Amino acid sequence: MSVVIKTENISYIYGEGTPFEIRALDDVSVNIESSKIVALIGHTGSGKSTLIQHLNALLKPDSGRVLFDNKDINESKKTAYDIKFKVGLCFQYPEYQLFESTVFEDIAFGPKNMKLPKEEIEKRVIRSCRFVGLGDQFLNKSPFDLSGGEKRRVAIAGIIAMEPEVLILDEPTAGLDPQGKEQIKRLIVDYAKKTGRTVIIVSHSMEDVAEIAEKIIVMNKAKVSMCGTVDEVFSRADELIAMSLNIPQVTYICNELRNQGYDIPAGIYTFDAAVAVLTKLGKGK
C-alpha cells in the first residue's frame, strides 16, 4: 500500500532558548499509508497534537521533513499553502470555530479560499453537509441554532467540502452524548469507505480506536513508543498503562472471564467482538 505521508526525523521544540523550553516531538518518523483510518494516541503532553499540526503545515519541523506523496511540504510557501488544502485538518471542539451567519456559509468558507467557481463550491457545500447526515433544511439555518452533535458534523462537512486527500480530526467525538458520537463514528467510517481517502484520528478513547482504527500509532514522551493492528498495539497492555494509556473496557472484562475459567479467546477489543464470544458462549452452556 502506497504511503501518503511520511515524517522523517522531524524535532520540534517550543519556547527554544528560554526557560519554558520544551521539546514537543524528538525524532519522529512515521508513514501513513493511503486508503487506511489511522488512530494517533497517546497520553496529554505526548506529542500528538503537535504531530498532527506538521502533517499540514501549521507547523515547521526544526529539524528533520514532512514528506506529502514524496515531496517537502515545506520547501516552499506555496507547497505549504497547499497542502492545507491536501491535508484536511479538523480540531478538537470544532464547533466552537463556527462563525458565519448559516450553515451553507460556515461550510462554503474553505471551498472559496480555494477559489473554486460558485457552482463548484454550491456543489460541494450540498453534498458534504448530506455526506454528513444533515439535509439541504440546514443549509439556511443558522450553526449557532444547531445541537452539539450537529454543529460538529457542519465543521466536519467544511473540512469534506475541501475534497482533502487526508482528514485529520483531533478528538472528533469528545464531549458528545452516545448517540452523537455513534453518528461521528459511523462518518468517519463511510468517508473513509466510500471516498477511499485517508483518515488520521487523535482520540483517548480506546473504544472508539479499537471500533474504527486498522492502524494505530502511539506517542509517548515526544517519540513514536508504538506503531501496529490493534491487535498488536493492545496485546502490549501492559507497556500501555506504563505510559498511562488504556486498553478497551470490554478487554479488562474478558480477560478477566478468561483468568476465572471461562473459554474466551484474547484479544477481544470491541463491544461487538465481546457479545458474539459471550454469545456463544452462552449457548454452549
The other form holds:
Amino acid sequence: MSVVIKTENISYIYGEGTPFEIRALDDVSVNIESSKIVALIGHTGSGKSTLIQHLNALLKPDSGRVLFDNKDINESKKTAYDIKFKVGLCFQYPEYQLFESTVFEDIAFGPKNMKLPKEEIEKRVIRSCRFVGLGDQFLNKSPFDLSGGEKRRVAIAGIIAMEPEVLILDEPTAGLDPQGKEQIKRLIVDYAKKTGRTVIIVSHSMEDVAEIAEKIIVMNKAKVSMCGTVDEVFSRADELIAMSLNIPQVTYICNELRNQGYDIPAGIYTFDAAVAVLTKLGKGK
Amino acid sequence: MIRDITIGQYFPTGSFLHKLDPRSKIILVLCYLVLIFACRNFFGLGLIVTLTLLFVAVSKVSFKLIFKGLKSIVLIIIFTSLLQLFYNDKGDILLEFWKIKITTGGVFTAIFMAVRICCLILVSSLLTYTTSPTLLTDAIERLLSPLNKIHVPVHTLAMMMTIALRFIPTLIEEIDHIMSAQKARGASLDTGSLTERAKALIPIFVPLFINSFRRAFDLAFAMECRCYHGGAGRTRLRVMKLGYRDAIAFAVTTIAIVGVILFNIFFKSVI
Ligand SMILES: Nc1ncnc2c1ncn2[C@@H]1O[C@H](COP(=O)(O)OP(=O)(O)OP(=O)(O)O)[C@@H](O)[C@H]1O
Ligand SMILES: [Mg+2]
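Okay, that's the form predicted alone, but what's the structure of the form predicted in complex with its partner chain?
Below is the whole assembly, all chains and molecules, this chain first.
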C-alpha cells in the first residue's frame, strides 16, 4: 500500500527560548498509508494536535521533514500553501471559526481560495452540504443561527468541499450528544468508503477508534509509542493503561469473561463483535 | 509568530523582585522613571545603567528574553538618536559638511536619549515581568483608593483592567487558533494587494468578535453566580504587607536619588 504522508524524525518546541518552553514533538516518524482510516490517540497534551498541524504545513518542524507523495511540503512557500488543499485539516471545535453570512458562503471559502470556477464551487458546496447531512434549505441560513451540532457539520463540510486527498479531523465528536457523535462517525466512515480517500481522526473514544479505524497511532509524551492495526494496539492493554489510555469497555468485559473460563476468543473490540460472540455462546448452552 | 510578543508578559521566576510588594514596585518604578530623566551627566547616567542592569540580573528573567523585548523598539531609539545628532547645535563642532553640523552637544544628547529610552523600557517592563497582572491591578487599585472619596469608581476601573489584562493572552491564543483554521482553508494573509489583505482579515475578526462577546457573557454570568456585586464591602484573600525586602528596595532607591542629585550638583551637566 502506498504511503501518502510520511514524517521523518520531526521535532517541535513551543516557545523556544522562553521559560515556557514545551517540547511538543520529539523525533516523530510515522507513515500514513493511502485510503485508510487512521486514528490518532493519546493522553491530553501528548502532541496530537501539534502533529496534525505539521501534516499540512501549518507548523514547520524544528528538525526533520514532512513528505507528501515523497516531496518535502516545506520546500518553498508555494508547496507549503498548496498542501493545504491536498491535506484538509478540521480543527477541534471548528464551529467557532465560521464567519460568513450564509452557510453557502462559509463552505465556499476553501474552494474559492483554490480559485475554482464558479459552477464547480457551487457544485461542491451543495454536494458537501448534503454529504454532511444538511438539507439544501440550510444553505441560505446564517451559520450563527444553527445548533452546535449543525455548525460542526457546516465546518466539516467546508473542509470536505476542498476535496482533499487526506482529511484530518481533530476530535470531531467532542462536545456533541450521543446521536450527534454517532452521525459524525457514520459520516466519516461513509466519506472514506465513497471517496476512497485517507482520513486521519484524532479521538479520545477507544470504542469509536476500535469501530472505525484501520490503523492506530498512539502518542505519549511527544513521541509515537505504538503504531499498528486495532488488534496490535489493543492487545497491549497494560501499556495503554500505563499511558493513561484505555481499551474499549467490551474488550474489558470479554477479557474478564474469558479469565472466568468462558469460551470467548481474544480480540473482541467492538460492540457488534461482542454481541455476535455472546449470542453464539448463549445458543451453544 | 504573534505569540512571541513578550512586553507586558509575566515570568514567574520567584526572584527578589517578584517578592516585593507590588505597591512599592509601582512607586519605585515611578521614582526611577523620574530619575532617568533627571540625571544630566555621565556619572548619573552610569549609576542608572548600573542599577538597571542590576535589577535585570536580580529579576532572574533571562537576558536573552529581555533584550528580545528591546529589539522591537530599536528603530524608535535609532530614529530619536539620529534626530538629536543632527538638530542639536550646542557645544563644539566635531564635523561639518554641506548643511549638516555635528556637535558634541548633539552626540551627547543622542547617547543620552538612546540610553534613557533603553533604561525606561527595561525598568518598566521589569515591572510587568515580575508582577502578575492581577497583583498589579490590585496594587493600582489600592494606591488610587483615596480617589474613591471624590467618587472615582476605582474598583470598577481596576476590575476592568484586570479582566482586560487577563484576556490578552486568551485573545492572542484565539487569534492564533482562528488564523491557523482559516489558513487550513487556504486563506492567505501575507500576499496580495492592500485591499485583498484587508479583506483577508474578515475571516479572522468576525469569529474573534463573536467569540469575545460569548466569552464576555459567560464571564459576567460566572461572576454573578459567585455573588460579585462590585467593590463595596469586599474583603481580600491576600493582604499586602510591606516587608524587609521593601525596606531594602526603598533604601537602594533613596541612595540612587541622592547619588543622582549630588552628581548633578557637583559635576557639569553635559546636556
Ligand atoms: N500554541 C501553543 N503554545 C505553547 N504550547 C502549546 C501550544 N499548543 C500546544 N502546546 C503544548 O504542547 C503540548 C502538546 O499539545 P497538543 O495540543 O498537541 O496536545 P493534544 O495531544 O492535542 O492534547 P488534547 O488531547 O488535549 O487536544 C501540550 O503540553 C500543550 O500545552
Ligand atoms: Mg488536541
